[in-house]
Structures are given as C-alpha cells and as structure tokens.
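Take a look at this single chain in structure tokens; it is the form predicted alone.
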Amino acid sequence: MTTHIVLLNILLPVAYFATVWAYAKAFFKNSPAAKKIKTPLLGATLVCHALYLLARTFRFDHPPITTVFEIMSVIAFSIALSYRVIEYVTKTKNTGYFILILALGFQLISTLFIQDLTDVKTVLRSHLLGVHVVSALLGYSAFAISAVYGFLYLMLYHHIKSNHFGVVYENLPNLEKLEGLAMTAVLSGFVLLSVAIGVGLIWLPRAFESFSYFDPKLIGTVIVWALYGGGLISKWAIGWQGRKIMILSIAAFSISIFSLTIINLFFSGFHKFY
C-alpha cells in the first residue's frame, strides 16, 4: 500500500472523531466554537474520505467494494455524505452527533482490518456491478440513518413520558419530525435496495457460474428488504406509527448489519470476490 493511502487510512478515523466531538460539544454543551466548526469539519472529512476511496480505486484497479472492510469504509462515507445532504436540505443540524458516530464506528473497523487486494476477478469491471453495489450500499446507509432517527425518537419519547425536559428535549426535533425523517430514510433505502436486488437478479446469474438463489447473502438481503417493505405497508395500510414503526426500523437495521457482516464473512458463496 502506498504511503499516501496509508496516511489517509490512519487520518480518517481521527478526522471522524474530531467531527463527532465537535457535533457532541455543540449538542450537549451548546458550545459556540463547536457550532461554528462542526459543519466545515464534516466537509473536510468527506473530502479526505473521497480522496482515499479514489486513491484505493486507482492504486488497486478496482472499486473499493471487494471485501467487507472496504465496504465498511464506503458505508461510512455514504452515511456521512447522506447526513450532510440532510443537514443542508432541512437546515436541522442538531442530530449530527448521533448519526456521524455510526460513520466513525464503520470507518474505525475498516481502518483496523483493511488489507491490500490487487488480484481480483474480472467481474469487478462490470458497470452493472457498480449499479448493484452502489445502490445496495446507499440503501443500507439510508437504513442506518433511519435507525438512528428511530433511536432518537424512542429516546425523546422516553424523556417526555418521564417529564425529563433536559438537553435532549431542548435540542432534538419534535417526535413528528423525527418520525418523518426516519420514514423518509426508510423509503429511500427501500427503493435503493429494490434497485440493487433487481439488477442483481438479472445480472448475477450471467456473471457467476456458481450463482444460487439460495446463497445466504442473497437470502439475507431479501429478508431485510421484506422487513422494511412490511414496515412501509404497516404504516400506510394498517396505520402503524410512532414507537411501533421506530422499533421495527431499528430491528430491521440490526438484521441488515448481521447480513452485511457475519453472513458475508462466513456464509456467502458467489458474493465473495476474493
């Protein structure tokens, strides 16, 4: 691994930690200095992360999607970028700590365990693979954000029920807005994962001789898709809302993490590229 890639790999968790720290200081301590630097810090971190992913792509001649730990770095970037877009569009800047700490966790694990991988299969050069993987990772990132908003909803709900009107109550958006943000993220993730599954079902049988509809990774992905689809149907058709739908969102995300990590590491067959 070249020096600049090594340095960026080490710098990224430090940059994410500094960004998370600034958002935490702004939220919990109401620090004017932290409020001023948190968004520029996030922007600088995103630039560094984009350069790192591009550097790996050109250095090893394949997109950084071939191992679990490369994918974790891409997910960290997707979560951080998605939050920055949400922050810009909604002008709501008080939830960054709770979302970006997730990006920090993914990137820290990636930094600790990522390895060089120069010998990859030619299938990685397929444009359809890019559509398949990018759609899936963006979908999982949206689900991660929905889970965070679900957690914040439950936390705020608990504070209100217990008549505890402290910093969390004062700084978080109201319950209705948190539920709306969570469901917007769920819908976005569901659409993106639907695209990934659709492309995969068309392309994967042609790309892999060992393709099987019973591959554990494929089954896990379909289960996650079905859970989120069921949640959307429950909200629109049955009228589920509030705590029920937020708990379902968090549970579905926990299963998606299991599918993305444990199943991919130990049980997947043709989905492994290395």
The other form holds:
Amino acid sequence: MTTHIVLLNILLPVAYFATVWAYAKAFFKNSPAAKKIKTPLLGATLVCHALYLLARTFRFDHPPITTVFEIMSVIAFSIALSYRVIEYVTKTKNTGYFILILALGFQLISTLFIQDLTDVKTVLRSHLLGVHVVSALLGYSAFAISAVYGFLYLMLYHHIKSNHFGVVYENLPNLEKLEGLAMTAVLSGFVLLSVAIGVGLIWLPRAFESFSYFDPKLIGTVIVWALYGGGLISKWAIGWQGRKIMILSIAAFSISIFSLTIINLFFSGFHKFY
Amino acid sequence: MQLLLLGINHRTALLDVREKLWFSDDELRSALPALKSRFFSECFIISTCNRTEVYGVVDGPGEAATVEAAAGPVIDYLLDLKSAAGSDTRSALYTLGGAGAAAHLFKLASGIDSMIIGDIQILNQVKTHYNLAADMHVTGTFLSKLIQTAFHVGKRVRTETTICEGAVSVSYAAVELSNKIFSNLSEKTALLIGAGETGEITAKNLVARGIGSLTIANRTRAKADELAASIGGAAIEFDDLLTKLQSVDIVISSVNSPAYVLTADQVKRTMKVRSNAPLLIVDIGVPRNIDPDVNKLENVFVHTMDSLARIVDQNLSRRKTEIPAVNAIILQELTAIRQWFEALQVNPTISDLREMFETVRAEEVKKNINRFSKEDRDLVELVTKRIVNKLLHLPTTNLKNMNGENADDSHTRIHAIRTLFGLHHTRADSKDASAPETKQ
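Pass me the form predicted together with its partner chain as well; I've looked at the form predicted alone already.
Full complex below, order starting with the chain above.
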C-alpha cells in the first residue's frame, strides 16, 4: 500500500506536467495531437490523484488534510477537478494551461515535502472537519480559478484594445464568456466558503474549548467572504461589469492569499494545527 | 490511361484573359460532349471567375511527352471554340498530367490554390460543375473517384487543419471582433451609422451571423429606410443616434464626414447610462468617424480599417503556416488514389491475361483432344491447365507487386503487356461501361 502511495506521489507531478504541456501545446502551438490528448490526459491525472488521496486516507486513517503539504495536494486536486467540470459544462477547452499550472505547482510542492503522518490529533479525524476543510479548500480553489479567468479577461481586454491579434486573441474564449466563467467561479467559491464558515461555526465551539470568535483565521476568512459577497452584490445590484469586476475579482483573491498568509505566519490561535 | 489537366487561373492570367475562356453552364453543356467524343474517355470542366480548368482521361501510357501531345489538340480546340486564339491566352494555359493533375485538383479542393488561401468556396463550384458533367454522361469511374477524393481532402483539411479559420476580409474581421467580445450575437444589437458600402457589407455579415437586431441611422432617412428593408433592420433618425447608443452593443460607422460622428465626451456620458456595458465600435469611415480618445474609455473597443486589416493579415499569415499540414493530407490521399488506380489497372490486366491464355489452351486442347485416348483426355486438361498456371504465376505475382512503384512506370508496363499480348480486344469484348481502363 505504502509503495503505491510513494509511486503515485512521484507520478502525480509528472502527470500534471504532461497535462499542462498538452494544454500549452494546444493553446500556443495549435497542435492537433495535443488538442486530442489533453482532456483524456487530465482525466487520467484526476483518476490517479483521486486514487492517491483515497489511498492516503485509508493507509493513514485520516483524510489528507492534516498537514500543509497534504492540503496542497487536495488543493491541486480540487483546482484540476473544478477546471474539468468547467470544461465539461461550458465546453471551453482553451484555458486549461492557465488553470492547471496552479495545480501542477501545488502538487509539486506537496510531492517534494509531504510526510506520512500516522499519529494525528483526534479532533482532526472528525467528519465535520472533513466537510469544513474540503468546502473551504474547494471555495479557495474556485476563487483561484476566478482570479485566473479575471487575469485572462484583462489580458484579452488589453490585447483587443491595443490591436494585438496574436495567440491570446485567437485562442482565448471571448470576453463575455471569460467574465461569465470568472463570476461562476466566484459564486461557487462564495457558496462553498459559506458552507465552510457555517460548518465551522457549528463544529469548532464543540471541538475546541479555546474557541474564540476573535480567532484571526476566522476573522480573515469572514473578511474574504464579505469581500466576495460585496463583489457579487456590486455585480447584481449596482450592475458592475467588464474590466472593473474582473479587477475586483483578482484584488479579492490577492487580499485573501495575503491575509491568510499573514495570519498563518504571524498570529496564533486555536485554529492552527500544524 | 492518363489524367490530363489544362487550365488558366488567377496566377497565370489577368481577368481580361481569363474571361475569354470562361464557360457558362449552357456552353459547358455543349462543350463537354464534344470534348469527350474528340479527346477523352471522361472529362469535366471547372469554370469560375478565377479559373477555367479541363480535366480529362485520355488513352495511352503516362509519359510526359504524351501529356504535351494530348494537351495540344485540346488547347487548339478550346481556343477555337471560345474564339480566344492569341498568344496571351495560349501562354497563360498550363497543362499537367497524371499525379500532378490529381495533386492540382486536391490543392484546389483544400483551398491552397485559391486566390485567398483557405477559401474553399471552390469546392461547391467543383461539385456543381462535376454534377453538370455527370448529367451530360461525360464522366466515369475514374473522375468520379477523383472528385470524391477531392471532396474528402477538402473535408479533412477543414477538420484537421485551421487553414480555413479566421476572417480574411475586413467586413468578416469586424464580425470576428464581435465574437471575441460577445458570446452570443443573437442576444446583441447593432447600430449601423451611414450607408457606406463596407459598412453595409459588415452589417449584412452581422445579420447573416444572427445578430439580435440591427438599427440603421443615416443623414438621408430614405436611404436608411431602403437599406433597412433590404438587409432586415429598423431605420431611425440620425439625430436619435445618441439615444440608440445607450442600448446597442455594436456600432458600425461608415459616414463620409469631416467631423467626428461620436466624440469621447458623448460616449463617456452614454457609458454611464448603459452601466458601462461593453461597446464595440467599428469605425470604417474615412476620415475617421469616431474620436480616437473613445478607445481610452473603459469597456469601449474602437477599431478602424487599420486594425481590421491587421486581423486579416494575421489570419492570412497563420493560414499560410498550415500549408505543410495540408500538403501532407494531399500526399496521403494521392498515395491512396494511386493505389486504387493501380489496382484498377492491374486486376483487369491479370484477368485479361489469364483469360487469353485459357482461351488459347482451350482452343488447342479442343483441336487436338481426339489424338488422345479417352482415358488420357482428363489428364490432358489437367496438365495443360497446370502449364498455363505455372507460366502465368510469375507474371501475375510481378504485376501485383507493381503497386507502390512509380505510377508512370507501372502504367507503361501495363500498357506494354496489354499491347504485347493483344489484350485490347479481349477487354473490348467484355467491356464494362463503368470501367475506364477498358478503353485501352
């Protein structure tokens, strides 16, 4: 079992690299062969990744969310899976390179530094924790995807404005679709983060005696949630659209990453396990 | 049997020369049977504004000299038929034979021989002209197979390469730009300012691509009404232009005006009213109709003739990079059709050869059978059949193995065998109307 886990751990970055390479060849070189194999390659990578996460769960008797590097692997999986769902639903197949390169980065770091942890705190074996963490991770993955689509929107916007009709112009979906993809990702992320916060508020006071509503990570997460909620309101109620809402999406994601990094590095609280 | 092509096109002649050899449908109906009876076993003609090409199947081995020899009388006949005899017309004509002629047809079908690379409108014209020839009963198995393969090449090129993708005219470039900003044109609205020719063509293209609605504003209301009626849309007063700008997604401006039709301030005020919804403005007026500062406004995209021409240039350059991939497809299909053609040639020849030997054997046995005792007659049948089989085994094997050799060589050998053994008469006796090789 452990041998399989080690092999899959080594195989995964290779599989992600091959997938990203195929998507890059399809986007930048218009390669028919790459266009043909990229989606099946992503499917195979996702299957390997799912098997890897399941194997870790059964082998170490806890969901793979107990260390930073386990979580990175879950993030890589959730980004790749979210992208595959987007590709399937929207039939937009040209943006994979820009999204999956994030998954490759997360999985590469995870593969290099992950350790087999068998002795974990009892609190980390809870099913509610699983729902809490997985929904939070999927939520942040969706925000990452929305930021990538926001970035692609701005790139294409700039290219159209400045009469650059090259690879980006030819291969990216249109601006309206990119905006739609970004906003769908924001909405999905907002719903998932709402679930994570809701489950957390039910479970955390029961699990931790030291629970506090003033926990820095809790406050940070709520601020991020409010930021995205505000963005959605400005989109629907005020009617913001186009470049402005895409800049807001990227800014919100940058603030999320920045604030969570600062909180993890400089603040301590009950909400810190590793 | 040999495929012959002779023609004139946009590369070899200007329009005033090309038009001398242009055939109307009625002219084709009278020319095709005449050409077939005089020169070919099968033929058809493609005649468009950019080219006139005659494809014909002639008897004889596939040698270059024969191509020239076969083409000469046909050229004389065509020039005489079209009263186009003259050094300019004759020198603009080209001739190709065998695989070269087939390759030319495949290039035509793939769009790489078109005036605009990747334009495969010619495929429809080929289909129409081939159907006309088929109706006149001047085509047969070989040309039918060749045309089907040409259509297959066209289909493969469309699906396996991007040579047909991307706008290659200014008016389509404007539509392509619209598609890069908006998802679904049927949910969008367009405003045409002015009634200039390019603007009208662009608006027509938008309508053809299913634009939700089209509004036309022109200083002369009657002209706007007329245009709206002809391309499908609604006309408004020119003074209502700014009001309409609040609700449309695409503006095409093609006005002959010394002053800007839309200034940056006007558009800025409009953008506030329309909640900053994206707006594409295609300015194809000369001098420019739209204040260049409008492009600095958020969510407003202004494009002029220059930027549309740049899209066209880039698409054409990109199409050119696909030519090697198209040539690879053509080569594959040429190989396939050559194998089919060789099998078509070889199999009847083997069959004829065996039939001829069997006839000789049977006749000789019949003549001499009485010289043998009744007990030995079956043995005579058996032994003579064995001799014939053994004699033919090596030639049959070698003929079958000729597939894959140089096409001209194999045609020459088959022709030599047929001549050597007098197989012309054997095939003629059992001639199948659908098999062109029977004419040899």
